[in-house]
Amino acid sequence: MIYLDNAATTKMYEECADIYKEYACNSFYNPSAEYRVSLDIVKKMQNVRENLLRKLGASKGEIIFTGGATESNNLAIMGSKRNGNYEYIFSEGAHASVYNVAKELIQRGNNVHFVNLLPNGQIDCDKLYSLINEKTRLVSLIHVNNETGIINDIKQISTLIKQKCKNILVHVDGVQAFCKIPFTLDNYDLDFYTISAHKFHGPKGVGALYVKSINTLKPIIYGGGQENGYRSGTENVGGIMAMNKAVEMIDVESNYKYVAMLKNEFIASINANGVNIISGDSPYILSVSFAGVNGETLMRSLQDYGVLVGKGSACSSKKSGNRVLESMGLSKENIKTRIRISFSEMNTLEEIKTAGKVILEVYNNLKEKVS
């Protein structure tokens, strides 16, 4: 099986599975307990926090462990919300775990603005800046779009936001960027940054939220007061340690170059009439439309030939249409005939060449049947 849906999830490193087993079966102690072995777990978790800050390139700030990106995004947005006549700004390119929180804010009577996307998939910054005023509480951005691979210029956008109003909080969904594209968080004027372990070969069900200043946040889950009171619930120690192992194993710049080569080879392998590349800057994600063939039909047919690709965000796979592509102004035909292909450093060049050949063959066969 050739797996090319790495934006949905990645295969966990075996070394991470070994680490998880160690902390699930041997060093299984609850970090909230008061005996020495539990205190040792607490120290190791603190080491993970410091390691994540280093990997993010952040010299200050806090790491809050969560159950994954959805929880981290909810915590950043709902946890930073305050009563009053505030306004909130979101992008039409946001992941569902951000976009639907914005919708919930509207349901609760808050003033929410959505910023459209440009035809190239990037945030319409002119529109964004025009919406900012003294009432703006939070702006939420996506670093790398999970549908198109577009990389937004977070450094420039966040700097201009803060220049216009320094008290605005800036949240960034970094799920498709962390451990994939090189960046240094200290160069960005951000307040919150979301990561998710299963997007970079760690386990599912664990992630983290970077918080620049902890006093900007309030908990949204109440209980035993874990994570210094900001995220109650017994920490997933095995998942946290396994996530840390993945972070330690990843060479971001080396992987970036390798995956960029794979993506270029793949694009060359599917160069044919009817194939339209809808691609962003990230080497990890590629959107392609195949004229005349329903994308879902193509995706399902490819499974029979041992190639797994995606239709888009796994969190929105059961919904019709595509909000992100529609906001870019793509035609209904392009959206209907589109699939998402996403790579990882675990893919081989041979796999990529084979997948390209298979996809073209299956596409041509399907096109003949519907013509």
Ligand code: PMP
Contents of the next structure:
Amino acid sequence: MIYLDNAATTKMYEECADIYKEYACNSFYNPSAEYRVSLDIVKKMQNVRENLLRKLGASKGEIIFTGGATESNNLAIMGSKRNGNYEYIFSEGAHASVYNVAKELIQRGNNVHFVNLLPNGQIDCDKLYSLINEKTRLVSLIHVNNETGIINDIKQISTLIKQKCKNILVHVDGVQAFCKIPFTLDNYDLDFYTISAHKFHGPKGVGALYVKSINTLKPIIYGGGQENGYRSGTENVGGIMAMNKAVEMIDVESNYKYVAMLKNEFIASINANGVNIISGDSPYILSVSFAGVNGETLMRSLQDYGVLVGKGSACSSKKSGNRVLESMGLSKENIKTRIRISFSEMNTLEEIKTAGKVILEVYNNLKEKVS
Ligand code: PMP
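Form predicted alone done; form predicted together with the named molecule now:
Below is the entire complex, every chain and molecule, led by the chain shown above.
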């Protein structure tokens, strides 16, 4: 099977699975217990926090371990919400785990704005800046869009937001960016950053929220007071240690170069009539539409030929099936005929070349059937 849906999830490194097993079967102690073996685990988790901060390029701030990015996004938004006459700004490019929190904020009577995307997939900054005022509490942005691979200029946007009003909190969903594209959080003026382990060869169901200043946050889950009270519940120690292993193993710069080469080769291999590349700057994600053939049909047929691709995220939409692409102004036809191909450094060049050939063959066959 040639797996090209790495934006949905990645294969876990064997080394991470080994670490997970060690903490599940040998060092399985509850980190909240008070014997030495537990205190040892607490120390190790502390090291993981420091490692994550280092990998993020953050010289200050805190790491809260969570059950993945959906929870981290909920925690950042719901946990920083305050009662009062505040406003919240979101992007049409947001993942469902942000977008649906925004919709819940509306349900609960809050004042919420959505900013459209430009045809190139980036957030409409002029619109964003025009919405900012002294009542704005939080702006939530996506670093790399999971549908298109477009990279938002978080540095510039966060700086301009803070220049307008320094008290505004900035949250960034970094799920498709962390451990994939090189960046240094210290260069960005932001308050929360979300990451998820299973997008970079760690386990599913574990992630973290970076928080610059902990007093901007309140917990959304109450219980035994783990994670300094900000996320109760016994920590997923095996998951956290395995996530750390993945972070240690990944060489962001060299993977970036390698995957960029794969993406270029792949684009070259599908250069044909009717093939329309929609994609953005991240080498990891490619959106392509295949004129005249339904994307879902193509995706389903490809699995019979050993190629797994994505149809894209199942985020809800009123009209043509994809909120993000609709906001970019893509035609219904382009959206309907589009698939998402996403790479990892585990893919080989041979796989990429084979996949390109197979996709063109299957596409041409389906096109003939339709016509
Ligand atoms: N944000 C983005 C940009 C994503 O791509 C995903 C995963 N599709 C999530 C959030 C949710 O991540 P998780 O599966 O860890 O909850």
